[in-house]
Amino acid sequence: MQSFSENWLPIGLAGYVAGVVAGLLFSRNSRVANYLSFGLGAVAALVSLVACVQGLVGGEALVSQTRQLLPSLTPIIRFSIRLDPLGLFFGVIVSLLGVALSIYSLGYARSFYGHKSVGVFGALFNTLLLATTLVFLAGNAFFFLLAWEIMALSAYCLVSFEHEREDARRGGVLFFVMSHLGTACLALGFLLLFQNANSYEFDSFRALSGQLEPGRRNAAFALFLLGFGLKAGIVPLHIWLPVAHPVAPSNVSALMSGVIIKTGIYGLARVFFEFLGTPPQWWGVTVLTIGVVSAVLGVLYALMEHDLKRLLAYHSIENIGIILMGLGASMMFLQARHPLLATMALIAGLYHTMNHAVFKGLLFLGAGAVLQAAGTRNMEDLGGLIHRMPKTAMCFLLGAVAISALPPLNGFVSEWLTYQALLQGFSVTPGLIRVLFPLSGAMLALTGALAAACFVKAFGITFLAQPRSGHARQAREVSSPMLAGQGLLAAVCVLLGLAPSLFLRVLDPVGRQLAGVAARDHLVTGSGWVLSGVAAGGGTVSTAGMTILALCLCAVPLALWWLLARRARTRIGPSWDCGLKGLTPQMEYTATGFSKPIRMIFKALFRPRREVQREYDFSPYFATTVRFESHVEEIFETRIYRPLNWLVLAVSRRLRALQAGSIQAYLIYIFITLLALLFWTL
Amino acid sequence: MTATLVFILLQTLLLLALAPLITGVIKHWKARLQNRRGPRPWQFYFDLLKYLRKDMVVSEHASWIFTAAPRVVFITSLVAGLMVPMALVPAPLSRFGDALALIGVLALGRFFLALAGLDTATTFGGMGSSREVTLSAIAEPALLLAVFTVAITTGSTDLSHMSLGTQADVWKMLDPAHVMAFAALFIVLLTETGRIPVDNPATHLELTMIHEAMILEYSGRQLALMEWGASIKQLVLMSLLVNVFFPPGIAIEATPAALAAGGLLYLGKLLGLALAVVVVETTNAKLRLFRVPDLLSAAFALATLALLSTFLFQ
């Protein structure tokens, strides 16, 4: 008797393949790719999506066994799949994304009629969702390592896809040669399990849980640490995601930034969790160290950008460290046998997953209406953009207050779990690693609020005030499928902010399987509306009903309105302009300027530089032309990676004398070979 | 239900007419300390009612977050007014929102402000919303790690529970961790508030403004709001300080004696708590953009200590 949620995904599956096809039949008509593909694919989202709900819903998930979804090759190559509360739930985020980036999409592949070929993206794009839901499903490792490849191939198509700009083709480049470097070391792990398990099903792994001698267990724990890691963009492993996100299609920063590099928490959580037993201390406060820095150097580095993009990539860092906290703790919390603590911090972390996929996603979305409006991601030629594309402005402020992590919406709940988890770890972990905790909650503090300085700027210099550029004056607001694809991302945030404990019964069967205990009864009262941290006598916060409580407050300027000031007349002026003839844009604050202060605060980090040259007639102070530049050192790619690449050259430089290109030579390697290896066998 | 309704009620209106009475003290006994003669005590009450009639001038380049920045701000305010315990504990809404709920939706105010100062298109408000953001994101975990400290020593992030346990045990007032986390709050309310040493509510002088450069478009009602808003905030920030670290005498059930003995005790230590502000606000000048990170270091290090004297105390 199989499940509901075994009935239909396999269905949305089926619905992708159809997708891909449909793209690659009709690609000489780009309509009909288009409308197909991307049809073809929301809907196999959506079936896919009510599909892994359910399945977590319904409690048939903690039930679920492993399945073949294709006969298999050989003995060890099988096509299992598991359909488990984990798996599910990465399914939820990625099918989620996967409804509304394809609507999305309905229009924004329109811009590529006639000079590139939309059914190959349609198809691209749908092998990727089918790729990442494999991934989260894939039961087997070897069936994994397949998903996983596919995944990073059809993303790096993806992000190569405007190949005609150079830096697309370094994004995709760069990309290509980390992901590779982390399948390797996942690989190396993936064989020091079988080992021991003499099998690549994740079953027989799981049933290992951990009994591995001390040594081969940590090898196990840094190669996935690395692997997975440098998918989900961890710091010091970040330096691709900043290049290759912003030069993608915006459709696919999207999805990558929202759906791909959580490939990395799903395998983190997995791992961990599952496969390698109760985790030792120093673990989890290596994560929870990883997690903090890269919240902190994310948001930093984020503020910097003046590319709207690249400012989204690298709150990307930011989020993943954000989630790493949660994940951490719960670790830590586990090592401790706490695990009703543990399981709240790994529900604050996956509730985090799941909303930065949303928000990140709409924020990439309404990047991609601006980049596609007004021609340009610089937001120094950006601005008022809220007069000329008011519906996206709505949902990208949506977005930014969500990722501020401010009350009501979904960000805040997420982060105010984490507080929580972090105050009780204080409590109950015994020695001085315990200051850790409430060091980690401060550093969650300055990332928030960095966070909100930064889409203060993002929003601010974007959508406010004057144009500062043509192209900017002449925007028009994006197609209305575009619209509909950002519209319900804002409503998910608006819905995971105000009714917590909705989800929380998605998350749920999470909790249950990875930390053994449900923890929805401790961290939900007041008949579903408020929510509690699990001690006795916690803090308690109901996002419902301080939305409601403001709602009734709004009575109070409306009464003194009508008392005192109905009679008051409104007239429309000009800014004040200190007596000059007006204002214009170029005496605006700039992006630049507006995150200077956070430049000199932290100059010991960024070590900022500036050329500043002026051209002029009699006085310095009349300058006829001014040139301004300013730029901050990316401290990673100049102190670590520039000394490795120059490493590596330098070595396979003197490599190359060996491969010299005579077939003497190459035989006298094979004849040596042969000899030392005839020696090493006797 | 209903009495938590009237609860509500009474608390907004307390926070509405006592928010402007402390700005007006201390603005007045500013001036007295300074031999200046100054505004009444009450002059404050003046000048919201003067603006909330007048007409209004809106700037051409302004959208509508312009028009709904000062309801976000003075409702932020009111919200997290009610969070906080007054003259009574548990606070009307403890329920519904704790110390990092109450952090959160100040916040949420202060986004608007800093959008709302970029909304007009002059250089003033874009240069005071970026300090603006700065300031507040270095004073955040300084504010975040008293906050905690406070929560592990009582157990709970629910403010009235802080308050409660505190009270229950005297002493405690003078515990190490306790009077260190004060300090470093204290500081970021001076921050908060935008006093000196860090920004000057009676400045105009534009290149040095930070709150008043980015409401300085502002007119007639929505100016009112803004005023009263900021004025509510302090209030509550205040509240929070004197409930949470030294709550003797505050109401525990809602008996009409108990409420005037903790409704008098409450306005004697707010007034006490004014009276510090002024006199830092007289014998300090204030700092130089770039030394105020510094302040705000050392605020940052005294919760550090309150925390580890926490471990090591216990």
The other form holds:
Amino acid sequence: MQSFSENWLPIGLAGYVAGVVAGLLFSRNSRVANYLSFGLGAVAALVSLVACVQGLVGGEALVSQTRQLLPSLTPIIRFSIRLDPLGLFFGVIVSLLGVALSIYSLGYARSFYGHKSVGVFGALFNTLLLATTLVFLAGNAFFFLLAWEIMALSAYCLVSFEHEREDARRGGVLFFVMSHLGTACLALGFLLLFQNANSYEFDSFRALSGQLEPGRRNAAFALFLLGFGLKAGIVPLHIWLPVAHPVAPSNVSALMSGVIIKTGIYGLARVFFEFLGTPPQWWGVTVLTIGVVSAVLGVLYALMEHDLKRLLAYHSIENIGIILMGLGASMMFLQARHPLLATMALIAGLYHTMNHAVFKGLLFLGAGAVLQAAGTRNMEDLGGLIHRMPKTAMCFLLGAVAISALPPLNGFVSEWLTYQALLQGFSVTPGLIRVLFPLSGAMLALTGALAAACFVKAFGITFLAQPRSGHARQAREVSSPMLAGQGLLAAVCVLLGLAPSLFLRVLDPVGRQLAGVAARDHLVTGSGWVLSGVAAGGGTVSTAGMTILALCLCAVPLALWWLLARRARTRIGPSWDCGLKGLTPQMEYTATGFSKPIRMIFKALFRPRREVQREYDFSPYFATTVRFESHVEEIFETRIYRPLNWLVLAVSRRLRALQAGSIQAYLIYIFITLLALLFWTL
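Instead of the form predicted in complex with its partner chain shown above, give the structure for the form predicted alone, please.
No partner chains or extra molecules come along with it, only the chain itself.
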């Protein structure tokens, strides 16, 4: 008897295909293509979401086996899918974002009417959703890599969709190159697993996990860490992310940050916890260290940004780092034979994966609404938008609170679980390696504080005070579909924050699959209203209780106002303007001024550079105009990738001499290669 998921997931996948076909068939009619393509995408994502949730909650995923999706080409190359807990969990993420972003796109795509093909845009968007879903459900390495490549190519086309802009072309090419470098690493890693299992099926990899000889096992770990880390945007492989995300259409930016980079997290979890066996200690230490470095550097570079979408892109690097902290700690606990703590750390990382997808998708949609309404991403030219775009401002504020890990929203819950895992790791791991856990906890605390400061800047400079430009003064609230997409994700942020016990039920099968233990009963107390650490002395917290207490406290001043000041006269006067004629935008805090203290504290990292230009009229003591510019050095680009690029170009120019255009020379090259291969095989 087939399960609900097996019946309905193919319907959801077929819905994406229908969205692709509809977009291409009606590519000459933008309005029809918009509603058909994105409407079908929303329905397909909703069907897939229901099927994935039912598969997890109903327990169907625990007994599912690999099944054929399409006819096989050869006995080795099969197009098979597997509805296991890990794949279905990530299917929930892509489907949830797919629903919200498809609804948002119904309004967002109207800005392309008359000068861009909305049908092609919708077809590519549905292709990306379909390919990403297949990446999570693929049960065969060949099928996985095929879906992975389709995902990369469709994402490249969407990043470069506004190709008339130079920055869009540059961002697309950089994404394309880095993505294919990662794919090459993955192909080599899967070939190592194939040599051991003599099959490309994930079931075969799982059955023979840990049986690779140590050298090949470590090589596979390094290859998969590079390949999936490139897609996830870990430091120092992150350089494509702040270049590609800002130039893409905003719904695509939300999908890339919320879902596409999570394919890297999915791959790391799948390979490290299932295919390679119990990890040695240094694997977990490596992943945890990379997570700490990515989190701290990501938020520091985000603080220096004045481009709203680049700021959000750097925060994706920060949150990927937080997720990797959970995965790395879980690997260390598995090696130390503490499966319950390993499950807790894994759940913390995966919970943050879902949370980041939701609140980062929400923030990118808000940034897209600001860009469409005001025509700029530069925060220095914004301001005062809360009066012109109040609904977008409220949704963006909810996302900012969530990403800053402030209670009672969802970001607080997953980071609290991560803190619990890191703090408890000190007492259960041997040797000096235990020092990593409190140090990582301290770095996570620093990251949270800097993230809060960054989003005070992002929200305050963008939405508060007075408009700094004519575009900001003329901004108006965006269309209803765009608001509906933001509202849906904002509601999910609240739900995941106030009712974490419901979501832990969805994560329980994943923890049982990857770490062998179901941890929900150890993490939830108080009839499901209180979260608890698994250790006896662990902390407890209740976001619902915090909310109820806050509402009760708010009732006190309201009651006092009703009793004592309800009939008092209210006077509204002008704001204090320092004795001048009135407040002007020039008096406001700028994004540059807000982040200057952080820039000075970490100047060894940022290597700041200032340029001041003055123009005088008659007297050198009285400047008529002053121009100030501040720059920070992107150290990984200037110190690693640019020298590497120059080296590759120099070597390429030297190797150009081999391409002499002589057939005889090419035949000699082939003969020498054959001889070398013969000697290699002897």
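Positions refer to the first chain, counted from 1. Remember, predicted model here, so these are calculated numbers, not experimental data. If you superpose the two forms and keep the largest set of C-alpha atoms that fall within 1.5 Å, you have the rigid core.
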**Prompt:** Does superposing the core leave Ile11 with a CA shift of 2 Å or more between the two forms?
**Reply:** no
*asked:* Quick check on Asn198: with the core superposed, does its CA move 2 angstroms or more between the two forms?
replied: no
Notebook entry, point to check: Core-aligned, is the CA shift for Trp646 between the two forms 2 angstroms or more?
Noted result: no
